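For reference, the chain that follows is the form predicted on its own, supplied as structure tokens.
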Amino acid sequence: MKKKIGIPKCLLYYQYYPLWKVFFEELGAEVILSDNTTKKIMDDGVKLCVDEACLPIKLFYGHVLNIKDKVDYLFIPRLTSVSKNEYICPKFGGLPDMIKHTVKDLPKIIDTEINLRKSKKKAFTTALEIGQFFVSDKTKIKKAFKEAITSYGEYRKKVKQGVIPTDILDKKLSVVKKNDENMLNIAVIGHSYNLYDKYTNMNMIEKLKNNGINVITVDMVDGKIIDEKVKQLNKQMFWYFGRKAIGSAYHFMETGEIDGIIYLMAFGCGVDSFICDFIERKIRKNSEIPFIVLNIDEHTGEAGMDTRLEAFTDMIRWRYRDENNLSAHG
């Protein structure tokens, strides 16, 4: 019988699931996902997690509760770094311990540390350690890791071509292109788990699409472009997401093809509180691109989100249509 490994459908699921899925399946395991985020999942996570945590961490608790009784293993790696000389949010590193000491009746947790800060070569060593939970044959683990990297590369290629990650993961491959003068190009900056979780962001991307918007996310910007743009900083950015956000923001400002920028952030996020302010200052100082910040938390009323999105896009369209027609009198 295949061993079942559970992956919570949140946090870096939207970034790395195609890699994890192929890796575990090549080793003979069955991958089980938690359900899409619902009010119950959110409420369960909020009740169990500490109040001071940000929404994505609270959601993680809810997804663990949703899946823990269905699997033999839970995959909760101790994430320290996924890129050279950079870190990700420290809460990611503490998640395995937070879950173990809070949630009861857990299956075995695979909490191997993922730390590529010094070298990406460490990735194979990490894969080898994780793979030995399922097979002892190192050659088979190496082959599975190679297949997983190939799958991840194909996934990233589609995203860079303009496909929203959830469309790929849900097998709805569609690319929205700017095909008429009324369609706007709006860039959306934010962590993947905020951008693509439809429940927590109140289906923001679909609402933009339905309003004639071509959505461009941070993940669609080529990594080489981001690396080149962040060289404008006086110091090296030591947050993985901070580098992506700032590099893509500089790129959006310089292309001349972006009609507006939305920064989507979770209330209480330490990284976002700094990066968002930095990007907003740069955009307002160096460009005339309309910019708006949208905050999400555990409150689920959609009226505020809908109103701000509609007002933002209407303002941009009005600007193109009528701004030059105003009388200078008064």
Given for the second form:
Amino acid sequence: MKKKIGIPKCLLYYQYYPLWKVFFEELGAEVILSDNTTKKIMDDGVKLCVDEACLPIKLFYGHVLNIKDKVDYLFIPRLTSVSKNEYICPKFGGLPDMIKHTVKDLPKIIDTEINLRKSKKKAFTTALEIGQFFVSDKTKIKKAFKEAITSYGEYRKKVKQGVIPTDILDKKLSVVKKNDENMLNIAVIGHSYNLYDKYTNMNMIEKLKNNGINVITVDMVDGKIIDEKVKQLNKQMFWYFGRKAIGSAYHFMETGEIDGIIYLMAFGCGVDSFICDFIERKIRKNSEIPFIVLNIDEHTGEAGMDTRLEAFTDMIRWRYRDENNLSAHG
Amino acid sequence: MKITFPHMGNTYIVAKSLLDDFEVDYVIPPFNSKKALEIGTKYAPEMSCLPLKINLGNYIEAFEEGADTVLITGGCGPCRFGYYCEMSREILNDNGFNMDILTLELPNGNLKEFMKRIRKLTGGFNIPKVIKVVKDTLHVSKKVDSLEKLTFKARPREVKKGSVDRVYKDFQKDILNVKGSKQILKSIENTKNKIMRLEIDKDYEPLKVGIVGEIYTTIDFFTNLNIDSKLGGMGVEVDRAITVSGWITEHILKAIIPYRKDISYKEASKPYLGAMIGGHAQETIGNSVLYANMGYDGIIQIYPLTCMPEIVAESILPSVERDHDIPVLTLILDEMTGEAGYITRIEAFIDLLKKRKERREIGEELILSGN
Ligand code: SF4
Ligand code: SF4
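Since the one above is the form predicted on its own, can you give the form predicted in complex with the partner chain too?
The complete assembly is shown below, putting the previous chain first.
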């Protein structure tokens, strides 16, 4: 019988699932995902996790509960770093320990450390280590890793072309309602697990799209552009997400194609508390692009969120109308 | 150039010694206060951690007294502290406080850049002199810490309540009028002697509580509402493994002089937290285990709201509590923390520890008497 490995559908699932899935399947395991976030998953997580944690970590607890009894292994790597000289967040580094010391009756946890801070090459040795849980044949693991990287590369390529990650992950293209309004380009900044978890952000991206808006997320910005843009920073940004977000924000400010920027912030996120403020300062100082911060937490109401989104897009549209009325060729 | 720096407990004494010896012009910000916190809260991002807020309050109050350059340490993550310098720079400048930030850190291990900054600070001191000043500073920081440790031991045993604090608080104030490492050391020595001469109850066996958690809130007496002194007043002996001198060596001085850090906490934390994740989470877990092994009666964890590493530690501490049979109290601080509720929780915790101890002692007596 195939060994079942469980992957909680949250946190870095949105970034690395195509890699993890292919890797484990190539090794003969069956990958089991937790369900999409529901009220129950969120409530369970909130109940179990310490009060002070950020929403995404609470959700992670909920997803672990949702899936733990259905699998032989749970994949909760210690994610110290996924990029050179950078970290993710202290909580990612401590995640397997947090789970092990709070959740009872767990299956075996694969908590191998992923730490590419010193070198990207470490990825392969890490894969070897994880692969050992399923097969001992190194060439087989090597092959699985190669396939996984290819799958990941394809995924990244599509995202960079502008496809919303969940459209790929869920294997369906979201149907966008026809809209007579002019297409607006709105950039959205936030952790992937906030941007693409439809339950926690109350379907924000779809709502924007249905409102005649072309959504560009930080994940669609090319890494090379980000590398270039962050050179203007006084001090190197050491959070992977922070660098990506700041680099993208500079890019959005400078392309001249972006009509508005939304920062989607999770309640209690230490990284967001700095990055959002930093970006807001830069945008307000150096550009005229409308900017809004939307907060999500376990109590955010959908109505309030919708009102703020609509007010923001309406405001942008009004601005255009005014400008067009004034300009000579309008 | 007129330097200032953020407060954190007794750090100002050490910073003063360093800057005096370097003959640098500087302003010590007014002590942490409600006002400093209010100013900082006004300008800092709402969800930022408390130390950044108070730091900003310090800078702005020092700015008003003529400071134009902030001296702080940096780091490269994973926690927010490593970006305090940049956040402060942006926030101060956006609000018209024209201040430069001088970060003493080793940017990617770059010693040259570090020495350049030291030279900027000292205005061209030669290297042997720099090393001497650094050594003296280190010495001062160790003495400041051992004086503090003495107060930890003396407070619960003092016969006249408040006598230790009276001497100690005077020292903390009067040190502002003293100049240079030599005089500072002398003043520390005098204070130590004064405390040693206070009347104490040698036979008293206090409860022992280990304080762990995020560094700023555990060390800074304003922020933690004088927890050391409050516990001492309740007859409890405290200890805190994280100290000003440890922090200063870790962040600034180790670039210049070699030192070996005591890492027994790392070993102790291993079964619970398998890696360094930033901040002091590993210390929190490891030291809790060590305190339990040393026979302490309880642990108090303190951290500021939204503090990332300590949230991880808090999630793990229940296992330490269970495995080592030692009660843990977690106190979370923010700008809204009210003193009344805070004290009530501490008192309730100490009551619990007392009862446990009594029960245990009765148990031991029963065993000894053969019942
Ligand atoms: S980056 Fe923010 S949201 Fe993500 S785990 Fe860390 S604190 Fe939570
Ligand atoms: S350790 Fe806590 S208080 Fe210190 S910078 Fe990190 S999050 Fe802030």
